[in-house]
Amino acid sequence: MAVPYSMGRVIDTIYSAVEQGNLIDNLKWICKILVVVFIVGGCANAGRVYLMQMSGQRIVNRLRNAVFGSILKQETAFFDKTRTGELINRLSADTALVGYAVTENISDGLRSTVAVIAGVGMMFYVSPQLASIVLTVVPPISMIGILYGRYVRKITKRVQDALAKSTEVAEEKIGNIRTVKAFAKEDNECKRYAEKIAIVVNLAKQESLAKAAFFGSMGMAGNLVVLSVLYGGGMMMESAHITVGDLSAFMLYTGWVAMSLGGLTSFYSELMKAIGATSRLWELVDRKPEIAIDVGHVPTAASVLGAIKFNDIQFAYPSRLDVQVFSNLSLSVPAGSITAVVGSSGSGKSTLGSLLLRLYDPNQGSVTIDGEDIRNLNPQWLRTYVGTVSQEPILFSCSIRDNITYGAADPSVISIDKIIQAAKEANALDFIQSFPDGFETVVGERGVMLSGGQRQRIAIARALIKDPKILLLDEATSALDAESESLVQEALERLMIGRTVITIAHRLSTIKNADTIAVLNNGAIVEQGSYESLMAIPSGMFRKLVEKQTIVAR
């Protein structure tokens, strides 16, 4: 605010020290002045970006965390109904603009309301009928840049939700990239993002057109303004009411007012932009999870046997409320025994093990672990307790040691020792040896480096490191060739000792052993018993299940 001022100051001094003969000693004492004030500005806008960079990273970053931890957070169902792509286009580019918004927007809208509010008080100070004038144009540009900063803000909803849905739309096609291949996908797939893109740009084209109008608007106003200052101010030096001096202070602290009016309306454009993508931020933090992860009752080690019952279940998943899955189911399984649950495809069986690890509630029903329902125990405590190994085990992007360890409460204390001996009764010790890297080889994403054989057994390994008192297997040999197969038949088999198993089968030949079968259709238990009283029924829905398979294999 001094250096226009100042200048005005000095072509004063000019005109006055020529008439003088002072004018070198006079020019010197301000420029030296003004030097001061330069250095001392310099170094407070230094100091301004500085910490406006690294408080912008740490919201972000705090915000980020905050985002992240709620989704992980949320129940099984709300995945159901939320793309993975929008989430992260939430994580990523909203709170990106969030904390821009919030960091240096602030600070640069900080900087303009004290420059437009200093910068108008000085215009008074210099000349207050100039300045009557140039404040006639402000209540027509307030009204403007409210309307505007309106229609930004519902603009940039539309173009954050077009964009979510152009990365889902890349999420997931990346993320299945052999299935895109092997049918030749790859230009449908193209043309469908480009679609989606386009909706982007139209959006943003509408947004463009509306901050092209105000720009040009605001520019014209800030010329005409101008243009009336030097013809008010022309007039006023004729009858000696102001000098040259002051006009040329008052011309650039027109100027300075007019930009940083101009930052004014960037600010509140850019914040606009921001409220539009907070509503959606907040919607994931403020979220709280339908199942809970930290509440509920903990027993100790010692009190857990894991007998399970499945008392009257009437379940249907959230996302597909009209289609019933179980309709009052029942089924017990004794502490350490092992119960096998064959079924048509889509009969239900994966669900079982989806409800005993609390992913869902039934609508009507309990599931009970040794007498006690589990929604009234801690969720993290009961999916400690119950280990999974799954038709197409999922291994994450780091190394095969990682993978292993991810089941343990805390990997950090697990021994390399620990590790070799969950490999080797895994049956994986052998193909992980065989590797340059050993236990350091990274698997890729999803484990896509690895055979499923092979990424099945360090899925039983990642079990076995866990020592679950409840094991659910879901199909777990059913992708598997007969070599891998009987290999991890074999890891299997050392996993169930000692723990009470629930075996979701598809070949039905590898049941033969299991203390209790049943027979899952029509969203209830129609057969349940060992394989030779089963197999013992003449019309038996699992004798035929058995029959069909042995047709099938012949």
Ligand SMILES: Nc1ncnc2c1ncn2[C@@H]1O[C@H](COP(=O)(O)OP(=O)(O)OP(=O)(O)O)[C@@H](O)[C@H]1O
Contents of the next structure:
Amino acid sequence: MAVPYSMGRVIDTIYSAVEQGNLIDNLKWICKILVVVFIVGGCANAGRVYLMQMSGQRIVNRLRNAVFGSILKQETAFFDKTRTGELINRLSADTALVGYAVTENISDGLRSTVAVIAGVGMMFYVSPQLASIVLTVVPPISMIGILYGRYVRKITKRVQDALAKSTEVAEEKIGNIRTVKAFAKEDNECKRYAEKIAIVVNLAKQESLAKAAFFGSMGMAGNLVVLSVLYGGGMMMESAHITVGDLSAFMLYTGWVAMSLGGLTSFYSELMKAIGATSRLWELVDRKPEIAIDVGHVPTAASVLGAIKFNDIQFAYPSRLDVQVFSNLSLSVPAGSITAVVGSSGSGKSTLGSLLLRLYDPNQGSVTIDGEDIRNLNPQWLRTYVGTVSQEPILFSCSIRDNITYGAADPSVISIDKIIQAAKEANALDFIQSFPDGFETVVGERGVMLSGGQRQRIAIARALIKDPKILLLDEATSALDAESESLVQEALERLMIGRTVITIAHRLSTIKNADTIAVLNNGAIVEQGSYESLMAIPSGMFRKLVEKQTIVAR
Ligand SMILES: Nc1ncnc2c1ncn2[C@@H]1O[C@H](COP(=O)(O)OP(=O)(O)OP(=O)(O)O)[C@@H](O)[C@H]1O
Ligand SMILES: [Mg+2]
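Following the display of the form predicted alone, present the structure of the form predicted together with the ligand.
And the full complex, kicking off with our chain again.
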């Protein structure tokens, strides 16, 4: 803060020393002190910037961890309603905005505040008369600043929302690029994305106009102030009220204060932006999942047998409450038995599995395991206890080894022998070993670098590693070729041994293997029994399914 003042002194020294003759000595002395002051100031500034940058990054990190943690803990229904792109946008853009605002921005803001106060103080010290001229412009300028800040807060929320919408489009289309390409929709999708992005630009245009008007008028006001100071100061010099050095110092302070005021307003508008983004973030962080994942009873491993019961279940998906999937469904699966669930497409077979995993809670009725309502059980325990091979198994974009061990509670303790064993039992070892990188082969996003049958066998190995008491198999509807079909089938049969199994079946072979067959229709189990007994019902549902070839005769 003393810089302009000292500069003023330097100038005055030069002026007065010219008369007294010891110019060089005085000048040297003052300049030496100033150089030291500048070096110290520079170091302090560097330290400030470093600390602020780092703490900003740390805050963004923690914020991201909190947001990501909260997102993953939400119940499945939340993801039915919320688009991925929107969540990604909050995770990346909103957190960055907040992180910047509460660190660097606050530091700049504090610096500007101190600079303004000290600058104004020094202005009064140097020349109270001139200072009062300058200060008349402060009230109108701060009014404009406040209005501008409010506007920025409002528009930021809209910009972030529009940005999220465009991220949604980009995320979905890039994530499913094969479908986009298969339908030759690249141009359409580009257009669609451009439309979403155009909304952002339009909003940005409004923001820019406001910003332009604001900073334009600020600059003009600043120049007018400088001009009036020059005018007033000139008058005062005429009457010898002020020295050249004082006037110069004053001018420098005026510039300084003006610059800091500019900093203060941008601090204010950034803060308003962050408030817009923060409200969206806390909404997410504070959201309590309807099915909390880590509360509830954890039974001891030895005490569980694995008898499953669905009792009078009524269920509609939360995102589509008017469509009743189950109206009155009861099904009992004794421990250690295999039950095949059949039914036409869309009858709710996969939904049955989601209820067993407690991805959704039934609206009425209950699901019990060994007589205990699964709502009382710890969902994370439940989901390690129930192994699944889903209809369209999804792998992660890591190595085959990591995908197989994904099922284990602690992947790092799984020995390679165990992994090989699991792969072997899943009939996956041969094709894995045929890859040059073997178990280290990376499978691509969602496992796209593997065939459907290979993906399924890896998913079976993944379920095997988990060694679950209860197994939920959702057979793929798409028929594999006969060979990989029988390989998958064989692997599944091995997987079923010694477990309670619910298999959602489309193939006669699987169905005939089951101890009992349950036929799902119109939201309830309408028939249950052995293959022979169900085929014996003349106009039975099961018979119709077999005749209509909904069940594949392989
Ligand atoms: N996440 C969801 N949100 C809303 N409705 C859903 C959801 N998932 C499935 N549905 C609906 O619930 C019904 C049952 O679907 P489900 O996936 O259980 O059928 P499915 O018997 O497994 O069919 P398929 O044999 O074709 O796999 C369908 O009408 C479907 O449209
Ligand atoms: Mg299904």
